[in-house]
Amino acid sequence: MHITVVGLSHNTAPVEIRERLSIAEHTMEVSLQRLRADDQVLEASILSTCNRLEIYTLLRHPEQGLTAVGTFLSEQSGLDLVELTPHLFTYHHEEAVAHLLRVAAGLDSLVLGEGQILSQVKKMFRLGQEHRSIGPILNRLLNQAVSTGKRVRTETNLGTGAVSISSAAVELAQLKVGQGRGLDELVSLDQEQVAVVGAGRMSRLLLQHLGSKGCRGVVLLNRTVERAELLAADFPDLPVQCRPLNELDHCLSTCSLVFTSTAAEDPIIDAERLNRLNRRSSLLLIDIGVPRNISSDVQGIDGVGAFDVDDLQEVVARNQEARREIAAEAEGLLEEESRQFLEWWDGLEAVPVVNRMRRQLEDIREQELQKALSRMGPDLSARDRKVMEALSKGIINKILHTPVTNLRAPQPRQQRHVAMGVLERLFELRDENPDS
């Protein structure tokens, strides 16, 4: 068996490629079933965010399994593998484990140390369990990734003052508004007419940061107004007008700053839509949706500035260097957590030998118990039979405890192989599935 991760991220692929591979939660079950349909893929989980698509798998054989994953990615994106491959990364075993722990800790994020990625790893874990696409190996690995992410944020300063994609988007708006005023600095948004499209988690963070940056009010548009009103209720100090999505044209005509963060699979704002409006002022559009909510064809329209998640690097770079020093605190913890998982994985080598030994002793126990019970005659009570059953099982467990513990304990692989070989010879343990 072989642990592998195949994927792409903001480090390897532009947003126009990433959005082709974005997998919405409501289609996740079908995607996981497609992966698991190939007998080379024993377990699978998918992490899909605005900045990455990563597929974690337990493969029967590496080469055939990677072919199955590659076919899935090609079909999902509609891109030929030749076109897709330059944007992909592939990590095996130790590197795959280390990568997942770095992702969960926020060390591989566009915004170093951002906290939202941990909740996304938790969601990947939950969906894998709900859709039964993960088994004991990935269950253990994902559980450890979540606990590692929590530990890093608890025991280091990495999470202190960490920015998110949403806060970086608000800073980008401050920077661009400032540049429009001839200033190369972050400015207050108190003079802007602001709209936020979408009422999900990212929009919640947008409202939080807009309120702290001088914004005097926000128009919040959503397909379901009731959901927007529930979100707005959490920000009593920020005036929020909730409007249905069909009032988007009016907001694009009257607002100077519009953020988009919806789950729409196709752009909701394009050049045709903007060109037919009678806009009253210049318009700044910031899209943090993946797939993108704003079509690339709006670039070049007079009076319109449009930016997407890949443009956040401009503000992220301002904070990144200082955070790199803090991130170094987390590296030692990640190495420790990775070592723990790999030691557990190495210990799995002993499981087939332990199972064969347990079955052999169990067969002997049952045979000898039946002989003893038959000699004691029919007058033996049911209670006495249960006592003898428990006694014989207890003896077997005591006998197995020390060799099992020693075989599973962290040790050099060669040393474990020698011990396994000794047990196989002494107890004549034959492999029941030599070709598996």
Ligand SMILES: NC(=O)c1ccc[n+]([C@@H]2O[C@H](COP(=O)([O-])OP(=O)(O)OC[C@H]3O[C@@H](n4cnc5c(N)ncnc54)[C@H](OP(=O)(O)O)[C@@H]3O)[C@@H](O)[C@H]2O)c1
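Just so it is clear, the model here is predicted, and its values are computed rather than measured. Positions refer to the first chain, counted from 1. Between two forms, the rigid core is the largest collection of C-alphas that superpose within 1.5 Å. Compared with the form predicted together with this ligand:
Superposition of the core reveals a Cα shift of 2 Å or more for R383 between these two forms.
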Given for the second form:
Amino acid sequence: MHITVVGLSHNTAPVEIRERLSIAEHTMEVSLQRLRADDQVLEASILSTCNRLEIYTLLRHPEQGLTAVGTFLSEQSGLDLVELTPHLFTYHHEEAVAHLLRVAAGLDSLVLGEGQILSQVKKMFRLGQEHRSIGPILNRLLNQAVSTGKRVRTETNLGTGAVSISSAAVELAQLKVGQGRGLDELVSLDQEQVAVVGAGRMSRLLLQHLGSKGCRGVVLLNRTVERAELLAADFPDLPVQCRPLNELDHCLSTCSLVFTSTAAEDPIIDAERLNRLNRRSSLLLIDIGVPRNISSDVQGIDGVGAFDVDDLQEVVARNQEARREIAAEAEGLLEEESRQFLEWWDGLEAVPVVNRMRRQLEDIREQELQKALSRMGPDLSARDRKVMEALSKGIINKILHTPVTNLRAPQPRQQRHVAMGVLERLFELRDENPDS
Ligand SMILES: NC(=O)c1ccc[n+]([C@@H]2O[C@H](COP(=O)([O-])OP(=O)(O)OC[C@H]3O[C@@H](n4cnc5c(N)ncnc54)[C@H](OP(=O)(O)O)[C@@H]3O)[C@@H](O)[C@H]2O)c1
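Can I get the form predicted together with this ligand as well, since the one above is the form predicted on its own?
Below is the whole assembly, all chains and molecules, this chain first.
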């Protein structure tokens, strides 16, 4: 059995490829079932975020299993594998484990150390359990990833400082507004007419950062106005006007800075829409949706500056160096967590031998118990029989406890193989499944 991850991320693929492989929560069950339908795929889970799509699997045979995952990705994206392959990474076993732990810790994120990724890893774990696509191995691995992410946030300084894609988006706005004034620096947003489209988690973070960057008020547009009102109520110090999404045209005509962060699957702003409006002379659009909320055809429209998640690199690079030093603190912790998982995994090698030994001892126990009971005659009470049964089981469990613990304990592989060989020889353990 092999643990693998196949995926793409902001490090390997541009947003136009990533958005084709974005899997919404409501379609996750079907996707997991399609993966699991291949008999090479023993366990599967999918991490789908704005910056990555990663498929973690336990495969029967690595090569045939990877073919199944490749076919799934190609069908899901509608892209030929030849087109997709240059954007994909594949890691096996130790590297796959290490990668997942880095991802959960926020060390592979575009904004180093951002916290949303841990919620997304938790979601992948929950969906894998709910849709029964994971078994004991990925269950253990994902559990370890979640606890690693939590440890990194509590035991290092990486979690301090409210960094997120949204905070980077607000910084990008500050930079672009500054550049519009001939300055290469982050400026206050106090002169901007700002709108935020969408009222979910990312919009909440946008409001948080806008408030602290000088913004004097926001028009918050959402499909469901009530949700926008609930969100606005959490920002008593920031004037927020809540509007239905059908007022988007008015907002695009009157605002100078518009953020989009909806989970819409198709663009909600495109060139055709912008061109028919009687707009202000300059409009800055910042889209953090994936799939993108703003079509790429708006590029080049006079007076419009449009940016998507990939453009956040520009501001992220500015403060990444300081965070990289903090990230180094987390590396030791990741190694420790990764070692723990791999030791547990190595210990699984002993399971077939332990099971055979347990079955052999169980057969002996059963035979000897029946002999003893028949010798004791029919007068034995039901309670006495139960006591005898429990006694015999107790002896077997006590005998097995120490060798099983020793076999599964962390140790060099060679040492475990020798111990397993000795047990097989001394107890003449039969291999009940010689072809597997
Ligand atoms: N979560 C992250 O860490 C993260 C990071 C970077 C980027 N993003 C991207 O940011 C976007 C929003 O993510 P989120 O986590 O904030 O989502 P969320 O909490 O689930 O909120 C979704 C928002 O999108 C709106 N929406 C959904 N479908 C829509 C449609 N067809 N037309 C118009 N509005 C629609 C919802 O409106 P209603 O209230 O009416 O349902 C809601 O305001 C996504 O594209 C995501 O990929 C997320």
